[in-house]
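Below, in structure tokens: the form predicted on its own, a single chain.
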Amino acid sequence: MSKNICFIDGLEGILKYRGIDINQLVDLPYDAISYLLILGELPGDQELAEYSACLHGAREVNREVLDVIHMCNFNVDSMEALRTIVSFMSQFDPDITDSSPEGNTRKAIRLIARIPTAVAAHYRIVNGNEPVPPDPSLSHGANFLYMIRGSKPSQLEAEVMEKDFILSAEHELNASTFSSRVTASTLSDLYSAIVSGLCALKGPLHGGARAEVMTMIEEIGSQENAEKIILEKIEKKEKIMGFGHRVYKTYDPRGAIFKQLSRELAEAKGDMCWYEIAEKIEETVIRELVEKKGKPIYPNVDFYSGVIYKYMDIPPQLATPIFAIGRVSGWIAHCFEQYEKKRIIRPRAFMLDEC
């Protein structure tokens, strides 16, 4: 059942995935999440070095991915060239017929290893630079920052990317993981089925709620404008980016370790301006419609993700496409299971009535 690989308590505040807090979890490697969740179960310690060492050694891009990539329009969104560059990526892998579950597994590592590398090649090459192999020394967090960067990071930014990609691992039957699954259901490929998440991780309501979370808080500029910008949204009944969530109704666990991952960089970089602003929209928000109206709307995942990438120097265009390299894992535990039930999904159309 899909709730043994995720579960959430909105009401307490709980996640778990595959039955373990996601609070002991987040000081891991995201290799040792995504053994986890694909697997079934956390690897000892030489479980989970050969499987890095499958991770980290099938991290390049061929020569015909990188061609694709210079084709790409740049002037789209970040999204759709990944959506391309992973369909077409799928022509290359030796196993794209072989369906059975090693095949999948082996399909699964260069989906996990080569979809970060993608997106940091898109990034350069968008902006005039060439791309930056891989570095299969590097943890999947320090080597992603170090493929767009083209330097290493520091210890705590590779940290709290790494802390990144396992925070945004996993989460349920979103609308991209019940994409997943349903195409995985037809008993179509594994890249279709991460193809189809990707298509609706794209959409707005969805994936893109962290880089508007940055929008915004770079518009407020300072935390004196913040009180009385949130306060104004609040009249005019305007969405206040990165608050509520479909299923919790209390404060997001996720978002509560972003919010303490954000001061630790802020203080690191000697500049709390990113962090004061957003913890006094967060102090509005929750007195304005929490304390005083008793809406459950707590600041979620994206709120304070937001920040970090501010402190990373993450531009809005990136947000998106890297919580898709943390959520593939995810997605590819969820297609494993669906594939197991060799049945498709088919939900009938009074159902779209709940939506």
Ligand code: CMC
The other form holds:
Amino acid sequence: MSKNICFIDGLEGILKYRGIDINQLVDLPYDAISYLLILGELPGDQELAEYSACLHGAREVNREVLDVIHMCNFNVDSMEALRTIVSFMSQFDPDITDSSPEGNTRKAIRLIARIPTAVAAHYRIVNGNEPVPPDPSLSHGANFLYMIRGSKPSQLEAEVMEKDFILSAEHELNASTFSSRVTASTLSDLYSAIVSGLCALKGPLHGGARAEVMTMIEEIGSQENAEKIILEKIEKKEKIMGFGHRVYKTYDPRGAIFKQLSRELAEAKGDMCWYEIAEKIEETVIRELVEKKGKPIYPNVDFYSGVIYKYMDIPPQLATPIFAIGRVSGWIAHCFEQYEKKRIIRPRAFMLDEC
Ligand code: CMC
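Same protein, the form predicted together with the ligand this time rather than the form predicted on its own?
In what comes next, the whole complex appears, and the chain from above leads the way.
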């Protein structure tokens, strides 16, 4: 394996996957990024074609899994449903007891391919619609939008969804990756490790922030309201969702790319409303918290991605599952690295004082 899975410079705002800057990776297909993360280097044309064929061909879930998705219908949060579904999927994986690198890679491909299908099917069922079977001719991003909508997305929407999955794919030892890695460190199976990641991602301080950003923007409703409402939140010492980061003490490089993408979508749709509200929120937070109080509270990955979902008519309940669809490749890369170490992660309690 070449290079560290991830490199972050939180002061300079640099993010690299396997030694390659995120700005160079964001225009590639998600399949290539997934290959890079879990197999260690960018694929050549032939390797990418073969890997994509495996991923796209593994997207369908079986009848029993669809039955469980139907059972998760009533009042079940989409992340609760997803962790249940992924857990259930493991019993049909023919490689479940094969923990060789080859067996784990086959499981990885099924997980990456089928999690979007499970998310989309649950979403459609909850909304009273039949699931739409995956289309193997479509990219990861385009296929997901097709499965939730039942119609093919525009080229721009498909590209934005693909980039969203790439920007969410990996971020070093965040809470969910750490959870996955701890589970893998016991030499438990890959499905168990991914379920651990899903459980940690669900919380509002981690993957759940994106949905809260969407709700906040919706509640603010207009550019004129933005400054007043944000000032009130700051006054009440409420956290502004989509801002701040444990590692970045400057602008999150993913946030900057998402900002540009949300602007492109707003212009293409001829509706700047959500973008302008977001810009006003950002302007107010930076003025009040960064410039006046000296706190490094900039937009993180969740802020402008929330704006993008508003433009793509993606509801808040899908925001965290979408994060999971992208992140699963990163979780798997970390699990594979941990399986090679064959050493249990066992921190001491006093280390928590620093968290
Ligand atoms: N809005 C207002 N103030 C904030 C915010 C925010 N979003 N984030 C941090 N602060 C303040 C905080 O109140 C504290 O002030 P003081 O020192 O006066 O008490 C100071 O900044 C340090 O905050 P912290 O909570 O100790 O920082 P942390 O490194 O423990 O937390 C964080 C990082 C991301 C959990 C936090 O910034 C936060 O809760 N942000 C909002 C939720 C969010 O957007 N989460 C997504 C994170 S990025 C994706 C991911 O990694 O999952």
